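So this first bit is one chain, no partners, the form predicted alone, shown in structure tokens.
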Amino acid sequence: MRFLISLCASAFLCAAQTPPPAATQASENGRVVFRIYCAPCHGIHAQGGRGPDLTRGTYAAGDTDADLHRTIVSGVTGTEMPGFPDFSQNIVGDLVAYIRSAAQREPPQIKGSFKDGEALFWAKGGCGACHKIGSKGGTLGPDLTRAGRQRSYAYLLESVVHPDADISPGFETITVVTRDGKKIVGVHRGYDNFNALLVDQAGKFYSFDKNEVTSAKQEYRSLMPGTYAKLFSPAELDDVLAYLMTLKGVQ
């Protein structure tokens, strides 16, 4: 009798933990589509990259299925998230199913002290000279006000240690050599067949007509120095990352 009760209980638990076949198939279909269209920004396992980490189960544009559906179809104004209006309802539904399945994970374990990390960010690291948090800081680099909500821990770590690994759109490096031999290096503010617009590290804005300079080129590298792995000790780096992960913007 005890064996039968145990067997029935085990069968019930397995049934409860196993999603319906239709849901499983939708999630699998969504995974395939996600890897083609979404992984370049959100990572192959949806854990974030240039785009937000989707495994947390909470999203800046809304947490309901309807919110996710709208975000996929229409994109998010003011962000790098494009819309996919040509996706069928079935494809969008499959993507939502996959995102829901990917979110069923434990949150990353964050080491370090965010209070110590905040002090390191603004003082020793001098990060505020280029990065803005809220109303404080510079604008030469990406705004980090919502870094902890928009980026995964792994992506932020790589951005600090290897800033050239993935350049956020609009923050490429532009180098201009004027006709008198002066070399000006800055962050992209506009670049096409005719003009080069940039801001240098002192915050000065330049606009050049390409026909009036010796050379102008755009490079997919960051002006951020790749020396923070040496500047910060491993413990200090943990602190800085802990601080960045607390940045969620206006709640």
Ligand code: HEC
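Positions refer to the first chain, counted from 1. Here the rigid core means the biggest group of C-alpha atoms that line up within 1.5 Å when the two forms are laid on top of each other. In this text, all values refer to a predicted model and were calculated from it rather than measured experimentally. What changes on going to the form predicted in complex with ligand HEC:
- Phe208 shows a C-alpha shift of 2 Å or greater between these two forms [criterion: core-superposed Cα displacement of 2 Å].
- Superposition of the core reveals a Cα shift of less than 2 Å for Asn29 between these two forms.
- Gly148 is among the residues whose C-alpha shifts by 2 Å or more between these two forms once the rigid core is aligned.
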Second form
Amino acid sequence: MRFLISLCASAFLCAAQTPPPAATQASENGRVVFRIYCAPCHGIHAQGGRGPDLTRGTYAAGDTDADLHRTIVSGVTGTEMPGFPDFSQNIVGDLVAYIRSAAQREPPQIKGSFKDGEALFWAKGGCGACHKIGSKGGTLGPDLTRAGRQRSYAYLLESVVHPDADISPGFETITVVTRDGKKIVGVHRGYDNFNALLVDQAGKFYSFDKNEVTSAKQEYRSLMPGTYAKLFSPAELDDVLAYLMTLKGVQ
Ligand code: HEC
Ligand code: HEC
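Can you swap the form predicted alone for the form predicted in complex with ligand HEC?
Next comes the full complex, and the chain you just saw is listed first.
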């Protein structure tokens, strides 16, 4: 470690090396900042979690240092990726250096066939009943049009085999009991002081006046069936995951 830093102090040596050195002072600083601010979503080694794997070396938001800079400062509008406008240029530079150093690992191989996965998604899995891809599919679950861009492989795999493990924000299960004793289990689609909007497992919408509701309970379990690890063979699961990883959003 110390050896590398002193080598890099003579900048020419560093610049001439391909691939670049695994760790520089900048990437080390970046690693520390990353652990605090980014690891909760991108994982402790930048290999992804709820946010995408950043070690693949190629980025949907753009591959140049300037693209990474912009993404970190401004975030990605309309996604969970926040901006960090208060970070100094130096800190952002350190983060970019860290991401570059983390990206020198072999990218993980995706085993399955995405074509077979696509067929499984719409037919055997019945996933389209609850998930939209592009303009096709249901709305009970999150839109998966950008799943491969937004999430890591590990997160998507866990979402399919253990839906209860990490409930996607805004998709918690809610059980409403009405004054006349009806019980509706669904995902809420809006909640204010007067109304509750709910969509149930069959995709049916309910709108309640709060006065008609005797109880509304939010639960941290998923309405997604927890049976896919049994329904699919391991090879089929690989295929479905391969398909999800190709979903990068409509142009
Ligand atoms: C709350 C979760 C969260 C936090 C915290 C977070 N990110 Fe992200 N990040 C995401 C998500 C989700 C995306 C994918 C956005 C999309 O759908 O394009 C993303 C995308 C990115 C991308 C672009 C990836 C690509 O392929 O286009 C970079 C680079 C990035 N984040 C870096 C960082 C850094 C550096 C930090 C810390 C300073 C950070 N992120 C903190 C969730 C997060
Ligand atoms: C009965 C409706 C339903 C079906 C069928 C269903 N899901 Fe889901 N899915 C949900 C709901 C609701 C959530 C959000 C709660 C959670 O995180 O589990 C979800 C979450 C997910 C997520 C996490 C999305 C994110 O961005 O956080 C993925 C990935 C996913 N489902 C994939 C699938 C796949 C693949 C299939 C078919 C093999 C499938 N789902 C079948 C309802 C469903």
